[in-house]
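Next comes just one chain, in structure tokens: the form predicted alone.
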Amino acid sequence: MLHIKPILSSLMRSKSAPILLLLQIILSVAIVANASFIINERLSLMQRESGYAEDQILTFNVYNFDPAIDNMKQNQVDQQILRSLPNVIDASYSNMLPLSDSGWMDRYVDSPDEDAAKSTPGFAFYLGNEHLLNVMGAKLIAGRNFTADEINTSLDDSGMLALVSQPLAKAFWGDESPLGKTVYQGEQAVTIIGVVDKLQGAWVDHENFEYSVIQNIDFGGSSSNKSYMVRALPEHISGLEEVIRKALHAENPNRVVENFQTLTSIKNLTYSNHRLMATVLSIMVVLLLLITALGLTGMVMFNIQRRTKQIGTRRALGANKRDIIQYFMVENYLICIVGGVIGGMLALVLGQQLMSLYSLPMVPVIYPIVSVIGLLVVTTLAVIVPATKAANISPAMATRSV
């Protein structure tokens, strides 16, 4: 017997309690629900594989000031010499960063005629050469790399080959071969000729954040500045940054390389609000379930001390241990149910707001359904041990004490 009329007719005697109560219960599954989703959005999003050799690329920039530089010439110079280091796997010029929040973006069409044209979405753009891909740990699932002969060094060159991700390449063909596939960039023709498995570009919260494309062209020689990407092991990275500032000092002292860092350095940064964000998230959803079962905690030993006389006469007239704590139980069971409910319902209105305001996805009901079980979890640990005292008292003791 749950006794759920009696256990009404008493909440409906005293309504503060249990009102502020389930207040408090319908606000924490309202919260708890939206930032635990937001939580594991947070996560899920820092946990994608990149498609890099996150901890064996190494980044820096050069900076010429000597007027007489041929920039072309000195661009394959410092190439050279990066490759040659020790313990360097591969080295070269890159345009833009992966994962940098900083970048390249562009698209192509697929017909020389505008009004006929359907364009490609938008994609990460970048340039380099045949160590690109190397460079990058990007693994090539159709289609061939660049060769050193087919390298261009500016926008306006003729025959343009580009390797695209895989994401891209579903999203606009389909099952179809992207292989092979003309398409333009203005005026200028490009053909596909490779499929990266994975290609992340560099903003991380981009909904074209898979869709990537590198073009062959080394623009190193474009300007006096210039980025460079160094693959290496691991244990290696760290000994060289000295190594390859000296080198390049060596060939040439009248300039300046700084900004060592490495991309998963740059990644960390990146995510870093993400990270922030779930961190913030998750210390207040804890907060507010301590909070919810010390509400619950006490709201039982206060009406363990209101009904001691009640919880006597029960004692006197047969109830055992058990039915006393079944009582408790069910009284607060009731509450965070209903609370639960209507939490629920506040849970996805919330999310309907946030996903307006804030362009985030809707919360599916599984969040306000398992923060739900989660508070009748949180209701068991918080109401047992006041409820076992309660039925511990005796029937004497209890109508004495009052």
Second form
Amino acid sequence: MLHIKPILSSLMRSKSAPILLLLQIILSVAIVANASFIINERLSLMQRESGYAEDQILTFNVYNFDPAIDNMKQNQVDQQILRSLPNVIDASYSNMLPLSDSGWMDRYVDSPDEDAAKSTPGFAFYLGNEHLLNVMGAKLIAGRNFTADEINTSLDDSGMLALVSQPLAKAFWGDESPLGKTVYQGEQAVTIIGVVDKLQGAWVDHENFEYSVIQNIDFGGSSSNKSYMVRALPEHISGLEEVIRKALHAENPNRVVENFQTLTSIKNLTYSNHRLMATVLSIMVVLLLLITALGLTGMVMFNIQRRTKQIGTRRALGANKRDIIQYFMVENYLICIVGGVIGGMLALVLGQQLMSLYSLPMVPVIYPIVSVIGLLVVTTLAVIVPATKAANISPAMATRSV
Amino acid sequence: MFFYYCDLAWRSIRKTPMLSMLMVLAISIGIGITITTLNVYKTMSYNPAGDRSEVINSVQLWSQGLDTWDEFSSSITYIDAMNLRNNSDLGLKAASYRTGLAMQSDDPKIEPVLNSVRVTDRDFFRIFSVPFLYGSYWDASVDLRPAYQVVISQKLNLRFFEGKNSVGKTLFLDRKPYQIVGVIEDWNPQPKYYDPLNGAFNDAEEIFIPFSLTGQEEFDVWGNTSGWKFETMLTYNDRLTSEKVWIQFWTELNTDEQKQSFLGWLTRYAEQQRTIGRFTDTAKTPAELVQISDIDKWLEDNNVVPKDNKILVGLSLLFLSVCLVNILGLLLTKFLKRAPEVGVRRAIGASRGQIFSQYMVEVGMIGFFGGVIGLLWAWGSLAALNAYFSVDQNVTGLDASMWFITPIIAISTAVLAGIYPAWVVCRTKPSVYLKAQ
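Now that we've seen the form predicted alone, could you pull up the form predicted together with its partner chain?
Next comes the full complex, and the chain you just saw is listed first.
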């Protein structure tokens, strides 16, 4: 019914144009499938919930360069000052900034005996006081937060407590509750007192990104260079920078207060490579489809011109306009489907290459399939215009010169 | 003849403006994307060491224990750095790491600024051929007996000393007076090959101070510190005596003999360290515990070119090939349409070669236009990368070589696409078309 046989034999007679079309479709499917897979991967990475009140957190660095400064005391005073500022909800020292691509990583073991101990997966290691959880906006789902009198100032103190993120708890203890469990860092015992729903680490591409721990140490007294996090409503954030700088300099001018960043901007920066990749590839896919569609339209137009007589003859012999349009559509679909199948296989081969060369995940088969379908739509649009034009050729015009 | 063909080509292009524009557009987009990704790749994979690439070597040691890390770390421990510094066998050698110090001027109104600082040995300047404007690096004795001396950049010299020779003057870092011994000319190698570990496209430091000050000044480390076992780090001395790695070590080795003999020394050093209870990974022989990397290997090992970039270059080349196939189709279309004209020309004496070269000139012209527009695309997209994404400015400048590479790629792409259509058309039999006239 679809006249596949005559279409095929006419395709076989002038091979070069259909072969070019086929080649173009094969390459396009291979590129579009792989590109859209990578795009989708990156987008889903970026859409993960971080667990933080991202738009409410302002971070900055304080560098006390006067050797006379007692860092331990200064750290306490500074946090008091920060918390008492207008519009500030809460403030805390932190040894590392979430999502920032740099920070501390550590692991616990489940026994003080080094040889028998089993190690937890590596996790982002936040050190902070009882305010940190509130500043982060993280949700405690079991157990409790630290209290003010439980806060240590050195890694060597006793009475270590920890909050762990739920993914970490799941990974190490399974369905068992980690609350009350004791783990070790060298000989140092740490008791787990709380589980936090979500608490991402610093390295967005790390497989242990969702594994985090907060330990009850305010480490801000240990060094002259430290970072703080302040939480405030988004509308107050922009005004805070000046206020904080002034307040800290008024208390003690011998320091540099700099590097103000919201957590949102830190996150954007850390993900910028992924966003870039997704954008560039999306542009590539759109342009590719555009070029393919334009090229196809051009070629079909030419084919039609060449076959004007044939079309006229068919029309004169009783074919109606629908038949003519159908003829070109079927021809197009034949090429598309053959090209799609080969292109799909090429896409998987290409995906395999990318996987082995750059340890990317394998392209799922759905991507080539969707790419072929997308291409079918584009080529339909590209063919339908010239085909309709062809169908409008009057038989008399077309056959005149025979 | 060539100019006549150019004239013919230009006329032919103008006769089918839509089709020609389509082809130029297709080539230019393909070229634009390819040149953009190629440009970023090229700048990232540039080796700033040039001829000295093989001479400059980083030292890596497998100081970790059994079942810890999978690869050599790019940094070494303070203990190893000190032992290597004290090895008199080596020619030029320099330990190095990054810190930050607050710099102050005499003007109390100016807020102090925090600057990143490179802590290193005097040989650093010679190994990396750092050019001096005034003065020089500090004396060899300073590497052994610490002194508060500093080398600063031309830019800082301009800001604090109005560009005059400031050698001998004093600069305050963290409220301590440092004596300026040298001012270097603008020096900002990209990638920052002497320390790609923390941002390979960061700007170079502008303040250099002696490594020998480390112990007494207890500088913060602004860079990666990695450890493979639990060690309490309460004091700075804990850091210095720990197995944590955080220092890059560089040496100049001019010949293969020097490399071999140094590797031999390193192996003996590893053996000796093992006898005192370090280098505890018994799965490796002493010779496997040591490694030197020249700059090429070093840049490769430190993944200076992100894998994303390589993928993009590959995909954009594939993209270009789609454009090529596309143009091939369009050219075939266009040329075959002109077959009657060719028939006439052949009949009145044009040879096949003439027809072929005429069409190739036309194709080349299309390629050239495509290339020019493609270069504009690339230029625009690099500017966009710079403006809308936090891509380091150092990698988004259009590389000078692109001015040559672009037309070559563009014209050869077009010519490649044009060969087959031109060949088909020049084989046209005159008789067929003459009959139809």
